[in-house]
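One chain comes next, on its own, written as structure tokens: the form predicted on its own.
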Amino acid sequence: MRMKTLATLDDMKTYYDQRAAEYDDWWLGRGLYAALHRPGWHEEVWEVERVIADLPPAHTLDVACGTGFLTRFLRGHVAGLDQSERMIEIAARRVPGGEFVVGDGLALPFAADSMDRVLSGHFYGHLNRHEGARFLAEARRVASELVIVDAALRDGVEPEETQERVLKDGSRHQVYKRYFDPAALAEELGGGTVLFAGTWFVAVVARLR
């Protein structure tokens, strides 16, 4: 099968539409991920869930919310946004009290100062430097606080790399991915506090203004 390079966010939308039904398998270590050797993975997933659940209640927008796997742990009024219609359908069922919309994470369809917090899990690490700057500007426009959950820099990966991703249907995709040192991520966000630093995940909160 021909390999598709995810050169644009539209390509990412198509990829995540295809991946929606199996996305939680990555978090839960099922399906294609069941045989992976990931020591401490499940414990770190629980820690990330705890970090999200411990955030003070707020009006939070989860950008690139996916299936709502992390969104469900947020307290307060919750909105979720994703480019993938299929992801949004799953998230809306999982978090029935939330507001979920299909939209672009680099052009948020929300008014200035309409949120207290922006959360983004495993989205920032798919953005190149120019896209990352656009996302941060949009997050700053709509909220005063940003929480980023993403992949930790560790042995065996590069800070920036292109990965081959294979889905259950056999399709193969090339995905741009960054891995983060927690302190460096906090600095990149303009200064912040590290909420979690593990082998697999990092979580950082930053004041945007």
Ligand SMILES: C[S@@+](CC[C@H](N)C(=O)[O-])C[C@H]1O[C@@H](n2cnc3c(N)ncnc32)[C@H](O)[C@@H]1O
Second form
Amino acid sequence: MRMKTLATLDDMKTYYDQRAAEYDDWWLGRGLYAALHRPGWHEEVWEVERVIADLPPAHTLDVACGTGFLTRFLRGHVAGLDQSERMIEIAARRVPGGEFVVGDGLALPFAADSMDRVLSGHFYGHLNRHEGARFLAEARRVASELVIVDAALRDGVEPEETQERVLKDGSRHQVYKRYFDPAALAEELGGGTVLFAGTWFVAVVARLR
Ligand SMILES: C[S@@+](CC[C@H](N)C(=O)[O-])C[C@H]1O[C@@H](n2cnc3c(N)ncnc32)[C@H](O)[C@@H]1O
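Any chance you could show the form predicted in complex with the named molecule after that form predicted on its own?
Complete assembly follows, chain above in first position.
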């Protein structure tokens, strides 16, 4: 059995490229996720979708947009960035009016102040503190508002852990992952407002400048 440690951003790219075609199974409770006991999961996914759909229309960049599962609910001019070509291909098909680019979320290929908002779902929690600071600096450079959607701290998980992830092909990958208390995340972002606090997900909006 192959084992990979996600020590570098290149490793992360390999893992998510490989996972792209089956990624939405996690959101939708299909495939490897069909048998998981996740009480209230689907209701919370709908809540998160509504939180995003309720954001005022704006020029929004979804950093690490993945398959565009959340991107599609944004209103206004939508851009998506991900380092995985396969993720971007799926997102571009799913959100036909959007502008999608392959790139690094820690070195955004966009001019200063070129967006109203940066949104990022389930990316910040994969970053160590140093990478997280780089991401926040980049988000602040391109936009004045940041919305983070990520995993909620709950029973059975640690605030910070390394997880073994298994894909359909049997490959195993080690992934760094944080889980967030909503108020603590808001404070970490420099003083944000909690938009959603559930068992599975948190969503926070913060002014960056
Ligand atoms: C857990 S998925 C989240 C996808 C999507 N935002 C969502 O909530 O469904 C993490 C995503 O981060 C992307 N990613 C990882 N490192 C990245 C980086 N340095 N720059 C851009 N995207 C990155 C992966 O390719 C993957 O699509």
